[in-house]
Amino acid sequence: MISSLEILIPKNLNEALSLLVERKNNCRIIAGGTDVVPGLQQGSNRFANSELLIDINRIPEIKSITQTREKISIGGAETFSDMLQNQIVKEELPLLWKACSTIGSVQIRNRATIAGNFVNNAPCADTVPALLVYNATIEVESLSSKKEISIGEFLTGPYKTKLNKDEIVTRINIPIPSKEFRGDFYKLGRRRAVAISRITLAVLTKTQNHMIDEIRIASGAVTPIGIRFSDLEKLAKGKYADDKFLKLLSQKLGEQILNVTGLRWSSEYKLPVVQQMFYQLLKEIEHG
């Protein structure tokens, strides 16, 4: 049961940021509400002492998707349905588009927002691996400052980020990938639909005559937070992408995940699945 809460709906970004300064000790940002509302209903410690909700869903400054020659900029309050219907995202950022399509149900996608997905920084946040391999940066604003940092730097630990109480994630900026890149996104849940992720993988590769010029690898759910595997990326650079090397790279991914997470009760089944799915992704990308 949710206790009585005050809800304010600012008309613009400046008004929302001013409210955060005035009421920062007891307020919480809400956009789609698909995380905050269930958390309040369940009495989650993450939402303890919340007395005020600031609804930013109607702020126009954080509700658009634009493209320049260098980048695509996505407003933090864009819903997953908005993104799935957007041709820029579908054509230029297919891994992110696919990740968005796997999230929840239609009803959830109609409400949930891209910034809400990673500001919460749950291990199962589906968009994070795709944003990591796309080298996304995050614009964060307060009443007194504006900064831009990489998503990898922004995410610090399970349910933890560098977002301060007086700040809002306003935009996600993604450099437009070269057409030479090919990639894919994979999600495994406990059922086919409306499932929380157990494993997510995102891979982008650029090859020439089967030689790997560049590869970007990121995981989610199977690691405490979404991460890039920079050591594997360096190992693969300049290598010939034959079956033997792809199997070796898949084996190394399992070892890297084990180093990050330590041995868990789920390792026995998760690691072989991750390794096999990573291998299959690489094969399909290389020969697809």
Ligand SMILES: Cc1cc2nc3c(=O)[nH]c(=O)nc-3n(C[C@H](O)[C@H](O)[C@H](O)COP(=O)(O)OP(=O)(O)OC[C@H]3O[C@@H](n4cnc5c(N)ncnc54)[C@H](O)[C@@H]3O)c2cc1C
Given for the second form:
Amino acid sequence: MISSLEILIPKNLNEALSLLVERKNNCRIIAGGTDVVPGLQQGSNRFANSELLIDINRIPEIKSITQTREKISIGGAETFSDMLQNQIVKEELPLLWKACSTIGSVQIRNRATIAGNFVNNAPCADTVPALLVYNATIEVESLSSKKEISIGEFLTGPYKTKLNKDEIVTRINIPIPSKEFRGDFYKLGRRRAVAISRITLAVLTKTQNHMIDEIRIASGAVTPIGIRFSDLEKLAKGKYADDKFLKLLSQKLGEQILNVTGLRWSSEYKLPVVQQMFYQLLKEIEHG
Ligand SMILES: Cc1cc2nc3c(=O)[nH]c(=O)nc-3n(C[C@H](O)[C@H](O)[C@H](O)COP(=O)(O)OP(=O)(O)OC[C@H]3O[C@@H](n4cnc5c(N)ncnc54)[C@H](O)[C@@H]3O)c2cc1C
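May I ask for the structure of the form predicted together with the ligand now, the form predicted alone having been displayed?
To see the whole picture, the full complex is given below, headed by that same chain.
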């Protein structure tokens, strides 16, 4: 049961940031509430001492999707349903669009927001692998500062980020990938819908006549937090993407994941699955 809570609804960003400073001890931001409310109900330690919720849903500055020549900028409080209906996200960022489409149910997607997804930094946050391969940067504001850091830097450990208590994630900025990039996002859960991810992978590649010019590889859920595999990306650069090499790359991904996680009870099942999933993804991207 949730004990009594105060909820305040600021009308603009400045008001929200001021509240975070004035009421810093026991306050918490709430956006869609799809993590916060179940967490409070279950008495999760992550939400202990929350006495005031600051609802950021009515703040116009963090609720839009814009495009310039170089980048797409998504407000932190954009819901997954808003993103799925947005043509810019659908056409320019298909991996992120696909990741959003796999989240929860319609009811969850109508409430849940993009910043809410990665601020907790749960290993199974589905947008993270796509944001990693798109080289997303996170804009964070407090009353006295504004900074922009890469998603990889922002996410520091399981359930840990660089966000300070007086800060709000205002925007997620994504450089528009060149048209030569092709890629895909894959999610494996225990069932098809409303399932926590067991394994997620995102891959973006640019090849010329089957020579790999650039490849970006990220995982989620199977690793303690979403990560990029820069060693593999370097290894693949300039290689001919034939079946033999794609199999080798998939085998090496499994080895790298094992290095990160150590041997677990689930490794025997997950590693062959991750290698096969990755191989299939690469094959479909490369050879259709
Ligand atoms: C039934 C169910 C199914 C789900 N399925 C999935 C799934 O398939 N995949 C998946 O990835 N997740 C899933 N989730 C988890 C959840 O829906 C997502 O993580 C969602 O994106 C959280 O967003 P929210 O706006 O609801 O966050 P909230 O619950 O409002 O907030 C989450 C955290 O982020 C902080 N926060 C939110 N916005 C900001 C901001 N702009 N700046 C700073 N801090 C902020 C809050 O203080 C809180 O700590 C599911 C949840 C439920 C209940």
